[in-house]
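Next up: a single chain in structure tokens, the form predicted on its own.
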Amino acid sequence: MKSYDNVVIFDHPLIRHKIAILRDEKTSMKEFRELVEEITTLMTYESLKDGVPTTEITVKTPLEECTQQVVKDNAIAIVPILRAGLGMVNGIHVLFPSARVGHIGMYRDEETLQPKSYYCKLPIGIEDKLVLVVDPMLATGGSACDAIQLLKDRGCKHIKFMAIIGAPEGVSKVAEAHPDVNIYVSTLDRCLNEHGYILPGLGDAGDRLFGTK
């Protein structure tokens, strides 16, 4: 895969440890929802390390008074694309639990493996906010440029994607689509498989997070 401005890959021993547990066909539904929530906080963290809205605020120490910035109130959104999505909320929570939280529903069709929108509910104001969209796996990129592009339909204008895992195919697909939306990644998979899996992967996000089939 080539290189973009808008790409950043994690290369962090403490993200790679926990992906190596969360690929394994062994771990528990508990333990894999828990290392989701934990890989996201590491990636929120590293992801708005160049930049979050913030203002200053005066503090009264022990000794004196000192002026500190603090992050805006209400100034962060988190999008999951639903329902794997869901899964990282909680690992952004842990950093801004007042973040509010929209919803964009999509799924694939598993023939043309082409996005199909099904639900979307926004926050009031999301267009004034720093809007973070998640999704664990970044396979085809289809529903990722749909969402954010929903998103821009609506006026945001300060996007970041997420996704813990994501094939060189779909990477690509969403940095040309949305050159100024930073996309961040924990890990680059090898390749796409015939039926739009991420290889080597770690199965249906979905199904392991919540149990299902």
Ligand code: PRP
Given for the second form:
Amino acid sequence: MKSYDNVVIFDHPLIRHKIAILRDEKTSMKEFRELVEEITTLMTYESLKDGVPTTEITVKTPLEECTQQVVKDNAIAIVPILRAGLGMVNGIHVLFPSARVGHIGMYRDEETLQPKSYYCKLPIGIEDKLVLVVDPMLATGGSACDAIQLLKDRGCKHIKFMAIIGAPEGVSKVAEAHPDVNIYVSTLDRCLNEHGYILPGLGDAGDRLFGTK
Ligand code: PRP
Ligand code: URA
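In place of the form predicted on its own, the structure of the form predicted together with this ligand is requested.
Once more the chain from above appears, this time first in line as the rest of the complex follows.
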């Protein structure tokens, strides 16, 4: 895959370890859910190292007063792409408990692989927040592209997208359609199969998170 200025592929041994367990077809639904959350927390930590909205406060230590940067209240919104993105929300809430959550419902048409939008509810004032769009799987890239466009149409200016597993074609599609959006992917897989599933991948993330198959 071509390299893009707005794409970061994590290559961290801890994340690789957790993804190995996530891929395993024998991993239980409970463990799968927990791993998705843990990986998301690690990804969030890395993805935000270039800047989190902060403000300065004064703190009195036992020895003296000092000023200190803290995360600005109410400055971050999490937007999972339903359903599978829901599995990543708690992994970010652990770090930002007061982050507001918006929901974008999308499913892929099984024949055309085109995303169909069926739900959207976003927090008031989202246009002024740093928006973290999350979905574990970035396959053709259609769902992520449309979700990001929807947020831009609502006035969002600061958007980051996080996926756990990406296919090269999907990563390229989102990177080129939205060069102003930073894209973070934990691991880049080989390709898509004829049904639009990522290989080697982990199967259907929504089904594995919610036990629907
Ligand atoms: C999956 C996944 C993404 C999408 C990725 O959702 O969670 O949203 O496919 O594919 P794309 O990059 O080709 O658009 P799915 O449509 O299976 O819905 P679900 O999460 O409700 O199962
Ligand atoms: N959605 C999934 O859940 N898995 C894939 O491999 C592709 C899309």
